[in-house]
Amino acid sequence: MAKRFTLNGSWVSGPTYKVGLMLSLCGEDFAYNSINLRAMEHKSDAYLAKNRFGQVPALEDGKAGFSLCQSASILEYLAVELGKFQGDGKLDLIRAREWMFWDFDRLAPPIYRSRAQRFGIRNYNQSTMEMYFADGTAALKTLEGALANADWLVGRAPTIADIDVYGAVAYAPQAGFGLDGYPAIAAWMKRIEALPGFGPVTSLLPQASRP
């Protein structure tokens, strides 16, 4: 029987992992279509029909008959559609959106780009890397402060805000950001990793397609 959701993405992509993690935490068994970025598969006509921006991820909803792009938008769609990780009401969902916008602006870029530099995918100069390190450190300090007296980013239970932000922080060590000095973040990550359905990137995003 065909699965409702098909995730198109790459195992090296943090945004792809965010969506895979959300699906797994929601108990949704999903098909996975590995997109070869080096071969420019994400710029093919077939893929652009799923994601007009030519980026990963793209999520196909077979039941609804359409595909979605941009990981934060996909997370919000899944939360509303599946009725999970929304928080306790409309305000919680709006607060979660605030954190996701903040992540996209302040946290994810320095982590993802520094990681890309270390993996040889990008080639930034020294001053740019120093800027990313400073920006990433400042963002991690903001996150640490928010979690110092709270178990979750919004409300009394995990929401898409936690899933989205975790999908950036999980890559921080690979990007050169040590997390030893952030005890609140470390405790929060353990809480997420203890949730039913949690999986690390190595298990959720294989390097080959999975029907």
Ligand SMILES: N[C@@H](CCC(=O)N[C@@H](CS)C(=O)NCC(=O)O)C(=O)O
Contents of the next structure:
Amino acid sequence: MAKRFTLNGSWVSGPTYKVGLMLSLCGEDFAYNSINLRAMEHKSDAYLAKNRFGQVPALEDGKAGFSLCQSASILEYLAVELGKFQGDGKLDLIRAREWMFWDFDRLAPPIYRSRAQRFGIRNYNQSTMEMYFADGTAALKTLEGALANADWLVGRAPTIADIDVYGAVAYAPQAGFGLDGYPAIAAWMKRIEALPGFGPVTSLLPQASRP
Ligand SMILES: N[C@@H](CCC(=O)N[C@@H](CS)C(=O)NCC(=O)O)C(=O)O
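We have the form predicted alone; now please give the form predicted in complex with the named molecule.
The next block holds the full complex; its first chain is the one shown before.
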């Protein structure tokens, strides 16, 4: 049977992982289109019709007949549409947005970019790398403080804020940020990893398209 959702993305992409993780935690089987970034498939006219910004991921909703881009927006759409991980009421969703905006302002860029450097995808100079290390460390300290006395980022249950932020922190070791000095983050990650449907960054996303 045709799947409702098709995720367009790359298995090495953190933002694609966030959406794959959300679908998986929601128990939603999804089709997957592998977008070849090296071949610039994400800049083709066909792909730009799905994501005007020419980035992965893009989520197609076959039932609604449209595509969405920006992982945080996609997470919020899925939460509302599927009635999962949206917290308890409107304010929780707004609070979740606070974390998701913060993530792509403070946390994800230093982690993703440091990782890209380590994988040879980028070639930043030393002072830029030092800046990313300082920025990433400051963001991890902020997160550690928030989780010191709370199981979840918003309210008393996991929300899209946790899924979104996890999708950045999970790449920290690959990016050269050790997590040993962050016990609250480590405990929170274990709580997320224990949720039904969880899959790790190394194996959740298919490496090839899947109908
Ligand atoms: N804020 C976007 C970021 C997406 C993003 O940075 N995607 C990267 C791959 S991880 C990409 O498509 N890069 C190619 C490009 O920007 O041209 C989101 O959360 O969806």
